[in-house]
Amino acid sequence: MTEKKKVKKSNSIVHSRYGCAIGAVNSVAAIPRGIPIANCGPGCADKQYFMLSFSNGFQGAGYSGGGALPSSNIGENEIVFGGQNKLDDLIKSALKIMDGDLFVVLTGCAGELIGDDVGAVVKGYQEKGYPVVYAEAAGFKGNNLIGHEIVVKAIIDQYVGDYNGEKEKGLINLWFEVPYFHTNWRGDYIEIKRILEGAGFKVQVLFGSEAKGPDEWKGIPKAQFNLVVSPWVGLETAEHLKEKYDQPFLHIPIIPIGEEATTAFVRKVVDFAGIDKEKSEAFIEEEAARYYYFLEHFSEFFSEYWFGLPAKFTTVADAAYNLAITKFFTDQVGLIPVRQIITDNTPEKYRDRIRELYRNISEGISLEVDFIEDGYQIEAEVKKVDYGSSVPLILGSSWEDDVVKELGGILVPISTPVTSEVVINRSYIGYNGALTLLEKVYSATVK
């Protein structure tokens, strides 16, 4: 549909849309009774909290995140003389004060650059039976999505450990959205778990309100297979688990939104697992009937007020939400995608595969996607789009607020950061989330 546009990569970034690797402290905080311990400079972990949680739907810190998080606050003294003794004291204090079942030490830039042997410090606790692991999550290694995978691998290798037992048919490990980074992650985890359980599976979600804490992580090797529902985050974890536990994985790169995509998703997972289809087909029938009951009523609004509704849309978001939202509005709602910009600094090795997904986004529709991180360049690209006579619809972040006002368009926040909304357990995915997303977009058009 659109010709490929080449955007020169900037050597600086304004309006960042992700944190650094130490932002994975939030992934640990998302595990019930998981305690992150930040081994980094003062303010590092705090900035990640403000970027990924406070300024992203005001999600809150939970039991062990935000200001409750233990930190070594590495300073000049530790940089000159080493910080192992201070870290040792910190772990000792955290174990005494914080009531948790899994402690994860995340080392940031300062700790890694001065060469502290964090592994040796942590090993002393592991040998005494304490549930402590460490992850090297310096910011120079990448963003918080990379940090998330580093932390997950550390927990698997150092806490879950070896396993040679049986696998349980129908039990799934879910590798899905990145906690806190994806603004709606809490509601999305609830919806995806509801769908998979409705189809007949047991699901180990590992993060959020539906997770069961570190004991659930111990059950990872028992699962029949790993399910990765993401364009790229989670793939390294699944490949690692395949090698470590001889555990297969199913990769579904596009998060399902709406009846058509969600039903196809359920059938694909059921086929892969080889479980009985009777329960899943009954679930699909019930969910589809409910979905179209509501959609039928919505269609009256859609047909009556078509003259004031947006026809073309731009998506500015990380790869996971960008793909899912673009497919839903193109394939199932019938809007015209005019510009898609991925902002999460997707690793190069995954980009061609993602480009192919956009080129086959819907029957007869092929898109070219851009990978841009710099807010200045993103704003310039959004301004270039021709929306014709329709109202521009921008599905992006709060950083797009100014350019949307300039265009006289509608902004629906879907990606980090989101400073204009409080998000509790909202979801835009699956059967139920799709209806919420339609409510959100079309309520914005009639304000």
Second form
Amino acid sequence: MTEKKKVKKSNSIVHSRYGCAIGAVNSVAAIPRGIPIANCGPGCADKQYFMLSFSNGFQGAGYSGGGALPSSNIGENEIVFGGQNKLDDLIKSALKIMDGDLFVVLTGCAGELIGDDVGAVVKGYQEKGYPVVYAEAAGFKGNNLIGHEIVVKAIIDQYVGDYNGEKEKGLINLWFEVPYFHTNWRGDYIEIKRILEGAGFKVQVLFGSEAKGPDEWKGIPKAQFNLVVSPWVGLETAEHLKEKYDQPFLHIPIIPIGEEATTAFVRKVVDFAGIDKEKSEAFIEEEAARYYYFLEHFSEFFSEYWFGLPAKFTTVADAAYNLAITKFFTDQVGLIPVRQIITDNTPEKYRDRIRELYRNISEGISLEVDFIEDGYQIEAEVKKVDYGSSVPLILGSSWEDDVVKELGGILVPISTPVTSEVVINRSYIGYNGALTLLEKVYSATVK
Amino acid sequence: MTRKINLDLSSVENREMRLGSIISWDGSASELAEASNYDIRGQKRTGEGGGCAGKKGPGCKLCELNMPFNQQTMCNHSIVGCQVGNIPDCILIEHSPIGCSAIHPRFNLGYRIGLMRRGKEVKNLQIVSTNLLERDMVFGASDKLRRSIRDAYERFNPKAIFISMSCSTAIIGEDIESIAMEMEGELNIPVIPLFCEGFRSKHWSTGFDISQHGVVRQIVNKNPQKQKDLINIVALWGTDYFTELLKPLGLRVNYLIDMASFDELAQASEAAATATFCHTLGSYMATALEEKYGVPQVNASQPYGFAGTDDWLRAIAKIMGKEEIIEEYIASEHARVLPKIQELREKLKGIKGFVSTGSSYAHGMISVLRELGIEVNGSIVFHHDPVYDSGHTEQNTLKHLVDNYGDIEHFTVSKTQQFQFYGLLKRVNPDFIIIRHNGLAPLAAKVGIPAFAMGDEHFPVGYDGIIRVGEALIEILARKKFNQVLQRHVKLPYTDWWLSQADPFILAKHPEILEEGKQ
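Return one more block: the form predicted together with the partner chain, after the form predicted alone shown previously.
All chains and molecules follow, beginning with the one already shown.
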């Protein structure tokens, strides 16, 4: 059993693994034709870009992120005399210069601390009919996951607005991975949409290459229900939508990886929706056949490889990826989980539920997960683990590079930041992604 | 002589106040050189004449074009992170919410490559965040800072600890100077407060000055034992080309600040001279070391192209008393590299380039391109210092460029503003851009122009640098194929109205346009 030691409490963080709330500018940039406006000091949005996009698989910032991102770049003058005029100029000119359909102003630390009335500035534009919303996303409010939900709520309340019409059966709002933060989010959104559509649903994915832009957001209230596929991010949004539009939600905390988990996921969503099962069962059959065609081939390598394969693994990642990937390797591949560390500062109120999921991760296996954000402590914990006779497998971030080298282990990057891989459209989830994940881990093994 | 740099104070006067630096301007290089009034400002810096600077002398004021629209940029807090955060045996503590530390993975990449280039052990950087939250904004965060300082000391046993101020801790009035003094007493190592909150200066390069100020003030050896063969090179992460270049003069190179150890920083006051690959970066430190410890700085432009490298080597030889050997060295180097350069000039005939980098580095970079016969009639510098801290006229890099290599018709000062870049490129229609800092190259990429990301800033240095750049450009130009694919299929995030504007500064000149309503 894993050796446990009480972690010494300190505020310090080395090797941070997330950005701050203003990092949600990237969530806005992930909406087609969404334009984020950072109302903060110079440097804030730039730093978030580097954590969430550049140093995270070199994803690129897309249409309106990165260097294109409007920012008030608050200076000494605004700190002393207030920044409302500068923000007003910025919004006015952004509407003229940036080609977008939804503008979201995110206010950071400086703007909030000097007490600018951003709401009043933005309301002026809203009243004139411009699609501008504002969100208070100061870095001291929390990390970029918190910021993501703050921004989503702002868009729903200020842009989507009230709705009293009909709901459409089989139409889902998807609340899933956090754009840019989850390294494979672009590929994962494609795979999960493919699966849900294959099962007979229409899906509003809202972010990424499959999203339709602000109009799709306007369609949120029409959905039959909200589907939260994540341990905790998205739950506040779903609760809010339940309240606001009397819209039910289904919470599936573990992102499905592999045929068995994905098939169970599909059936659960279909049951919840009460839609016809014929289409989904046919889809499952086809997907399963293909999956096992490949798994059969893979199994030859897995059972015949002479030169050693990893057996014990550690996962260091945010709650969503950690849970999903730990589950897959434990429950579907038969690797031995030895240390699981969740790094996303999961709010206290969700932690017990997540602990329970690890305690029931697979038949006969119960895990105790740790919540640690400080890289110094995380790396010390990873090093302490007894990996037995085989090569240590660490599924973590690029920060683990040094410690994995010391261990003589294999590092497969799965969590922010990732600076040793270029990620474009790959996915490690669902039916197809599971095979890619196997490819990735075992390519690293035979290298 | 009046002191230009006051090491008694813990904080640094911003560049815009000290030097009159600007971030927004458009015209020709010769106009900017003239408007900068380097010599007169320099007299002010050296105290030798009447002079003027910034607001104090309206005759010297450089007019700025204030745009109502801005895009995200870097800040001086970031610069401090990638300077004093890159000292292997010292620790930086960022006293801020966690987002101010979000750029660390990027800095770690540069740091690890830098360590490799300098033959040092490659390890992750270690910067500590005090990780402040909402309640800290209300109740203060001094205890968290103390706690993080002790954590850093226990975990890493550093030889010095730096503390950087952020926007939020500056606004709530954290007293990092008192805490630094208190902890210095407790831990018995230098604890160095750096006032680099992001909103503080309109340009990030003030962060270089702040970092250097802290190092000179609290790390540099106060009782130097002179090392006659040691030359400081104020640098970033570049490959060590300077050792080779300075070998005939019998000099050992001491790189400052990135990747330098505490002891290497400490011996900066013992060197025989200080030089740099970029006066924008190095002038503050060189001037501080000159004034405080009598370490002479190299009075020349920068080591780029034949003219720049010749002058630079001569100036160093003069300090070292080796003038008798330098002309022969220069002549033999010219003869050595010239055939290859002529070959490259043939291959690069008719090619047009565009340089967009930090201020004086661009001046050097353009020299190198013009040595290669490449046409450069447009350039962006991310800010402009009308004078450097030394005030020495020989360091007037912009004038050196114009005098030796001719004018640049469209010479723009713009702080990584991507929306302006489209119009600036359209004016001159280059075949490639040379770029440092992020944000601009993606736009060039989408309008069909490949970018040479000059990640190794020493690459163009010296005579061999001309060859290195020429050869690399031939590889970069091949990528045009990729960029043309993008150009055919990818849309820019700007309105047709904006893209049709001929003047990228129109809104500064005619802000009333914005009042006309949307489109």
